[in-house]
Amino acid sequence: MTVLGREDLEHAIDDDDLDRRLVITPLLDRTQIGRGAVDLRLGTEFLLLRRTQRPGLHPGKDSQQEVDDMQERVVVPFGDELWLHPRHFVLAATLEYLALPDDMAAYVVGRSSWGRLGLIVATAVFVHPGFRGCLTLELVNEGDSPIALSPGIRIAQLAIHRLENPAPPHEDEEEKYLAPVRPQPSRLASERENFKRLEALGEKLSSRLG
C-alpha cells in the first residue's frame, strides 16, 4: 500500500470520478490537508457509560439493547464544550463524512498536541475499503487535569492508503457499522455465536483433561 501525500489526497478529493474519489465533507478548511493526512474534527455528539448496579458488561452474554441501554447520548452545541476527567472514558464521532473507495483504506491516529496533554484518541484504527460514514472515537483522558473537548477541534488524523488492488465487498460480508453518522455503541453482542463457541470448546477441552 502507498501513503498519499497531500497532491494525491486533493487530487482523491477532488476527482470527477466517483468512484474514485474520496469524500471528506464537510471539509471545512483546506488546511486539514497535510503532507501525510488530512486533519478530523470531533462532532457534536457523545456516548457516556452511564452507572449502573450491574456488575458490568459481559459482552458474550448481554444483549444489544443491554449494551445500548447502558449508553447516554450527549450532544454538546458548538461554542461549547464537554470536560472529559482523568481516567474517563467517552465515544465520540468526527464531524466528517467519510467515503473511501474500494482501492483506497487508512488509518486514524491521534494527534500529538493532545497527546502531550493525556488524552489518548483510539479507534479501531484500521479503515477498511469502501468505508461509508463519520468515524466513532474513543477518547480517555489518561492525564490528572480534566480535559475541555470543544466540537469542531482537530482531534485526529486519517492516513490513506492506496491499495494495489481493490477490495470490494463480498455479497454475504455483514457490515456491523453501517454508514453511521453519530457514535457507535460495541456491537460485539452480535459475535454471541463466536462466545457460544469457546464456551462449548472450554467444556469439551475439560472433559477430555478431567
Given for the second form:
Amino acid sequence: MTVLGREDLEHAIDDDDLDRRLVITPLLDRTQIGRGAVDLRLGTEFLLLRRTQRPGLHPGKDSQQEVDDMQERVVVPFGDELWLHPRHFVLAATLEYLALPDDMAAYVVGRSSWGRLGLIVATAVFVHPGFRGCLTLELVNEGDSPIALSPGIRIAQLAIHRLENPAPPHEDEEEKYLAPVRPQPSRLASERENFKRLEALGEKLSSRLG
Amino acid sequence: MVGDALDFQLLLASARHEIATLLDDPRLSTGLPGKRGGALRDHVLDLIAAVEHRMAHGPGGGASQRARSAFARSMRQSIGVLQGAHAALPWLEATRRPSVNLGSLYVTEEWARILVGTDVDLVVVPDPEFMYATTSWPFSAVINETPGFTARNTRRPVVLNYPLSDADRVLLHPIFAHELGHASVDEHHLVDAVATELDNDPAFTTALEDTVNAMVAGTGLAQTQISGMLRGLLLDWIEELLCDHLAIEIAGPAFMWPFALFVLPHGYGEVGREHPPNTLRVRLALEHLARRGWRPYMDRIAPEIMVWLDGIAGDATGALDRLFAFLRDQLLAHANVLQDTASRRTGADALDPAAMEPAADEAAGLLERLILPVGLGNPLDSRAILLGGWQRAIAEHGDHPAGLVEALTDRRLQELVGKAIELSTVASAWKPAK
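Please give the other form, namely the form predicted together with the partner chain, since only the form predicted on its own has been shown so far.
After this comes the whole thing, all chains and molecules, with the earlier chain placed first.
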C-alpha cells in the first residue's frame, strides 16, 4: 500500500469517474488537503453516555436496543459548542461524508494540536475500501480543563492508501455501518454469536478439569 | 368582590410571582447564541414589560367600580398569558439544541424567509399533542392591548410545531412549507387580497346572492346568519388553499407527494371543519403545479402516481351540499386568483423547474450510489436535494401510493437527504480563509 501525497489526493478527489473518485464532501477549503493527509472537521451531532440505573454495559449480553438506550443524541448547530469535561467521553462524527473507491483505504489520526490540549481523537482508525459515510470519532478529554468543541473545527486527519489487489467485501463488512451520517454507537451486540461461542468454549475447557 | 382592594392584592401578587418565575428560569435569563430564538425571547420579555406597564398604570383609589373591574379583568388575562409563556421556555431551549433534523431546519428557515420575510424568527419545536401547527406572535394579545406600551421586539416570532416522531422524516417536512404559509397569509394579508378580488367579480357576487337567498328559503335562517357562515367558511378555505399554493411555489413536487400521503388517509371528498375537501385541494394543487411547469417532470418521475392523483382531482366536482358546492365551484372558477396571489408573494424565489430538474437528477443519481448529494461542483440547492430525495424514494420504493408511504420509513435515505441539505447549506455559506 502506498500513501497518497497532495498531488495524488487532488487527482483522486477531482476524478470525473465516480467509481474511481475519492469523495470527501463538503471539502470546505482546499487547504484541508495536506502533503500526506486530508484534514477532517467536526460534525454537528454527538452521542453522550446517559446516566442510568444500569450497572454497566455488557456487549455480549445486552441487546443493541439496550446499548443504544444508554446514549443520548445531541445536535450542536454551527456557531454553538459542546463542552467536554475532563475524563468525559463522547462520540462525534466528521463533518465530511466519505466515499472511498474500492482500491483505497484510509487511516484516521487525531491532530497533534488537539492532543496537546488533552483531547484524544481515537477512532475506528482503519477505514475500509468502499466505505461510505461520516466517520465516527471517539473523543476523550484526558486533560484537566474542560475543552470547547465547535462544529466545523479541523479535528482529525485522514491518510489515504491505495490497495494493490482490491478484493470484494465480505457480506458482514458491507452491512454493519452502511452510509452513516451521524456518530454510530457500538454494534458489538450484533456479534453476540461470537460471545456465545467464547462462552461455550470456556465451558468446554473448564469441564475438562472436572 | 371583583376589583376590590383584596382582589387587587391577590392579582398583583400573582402577576409578580409569575414574572419572577419566568425571569428566574435560566432558559430565559441566558442570552442565545446567534439570531435563532432571539425574537421569541424578546417577545416574552415584551410580554413581561407589558404586564408590568399594566400594573404600574392601575386605577387609583378614587376610580369607578367599572374601571376597577376592567383592570381586574386585564390582570386576570395577563396572569393567564404569563402562565402560558412558560411553554415558550422549552421552545427557547429547542433553538439551542434542535430536535428536528438540522438539514430540515435550514431549508425550513429558507422557506420562512421567502414566505414570511427576512425579519422572521423561526422556532421549530415538537408538539406534545403530535400536531402540525403554526403560531405567530404567541403573546401579542397582552402586548398589543396594553395602552401606552410599545414593544421592543419588531421581528416576527413564528413557532412551528411538529410531532416528535416525525423529527427525522425529512421527506415529509415540505409539509412545513404549508404551515409557514399560515404565517405568510397573516403577515401579508393574503386572504383579504383573494377575497377582495372575488368580491370585485360580479359573477361571484351574483352567485353568492343566489346561494344565500336559496338557503334562506330552504332553511328559514336569517340572511345575515347564512352570509356570515358562508363568509367564514370561504375565508377558511381560501387560507388553506393559499397555504397549499405557497408550498407548491417554494417546494414544487416535493410538497405534492408528501401532501397527498399526509392528507388523503384522513379524508377524501368530505368537508373538514376548516379544511376544504381533499379532492378539491389535490385538484387545485395539480393545476398550480401544471401552471408552474412541473407536470412533465412529475410525469417522468412518477407516471402512475400522477394518474392516481388525476383520478382524485377528477372527483373534486362530485356531489356536495349546496353551500359547500358553491364554495368549491367558486374557488375552482377563481383558481387563477389563488395562483397569482401565491406567485406574487414568492416572486423570483419560486422554484423553477428548468433550474431544479438537472440538480434534482444529480442528487438522485448520487443517492443511488450512496454518495451524499452535497454537490460535486458547487453546492446543490437544498430544495433540489429534497426533490432528488423524493425522486430516489419513488425509484426505490415504487411508483404507487404505498411507495410514497414506504419512503417515509426509509431511514437511511432520509438521513442522507437531511445531512446533504445541512452540509450544502454550510458549504454555500462558507467563505474560505484568504
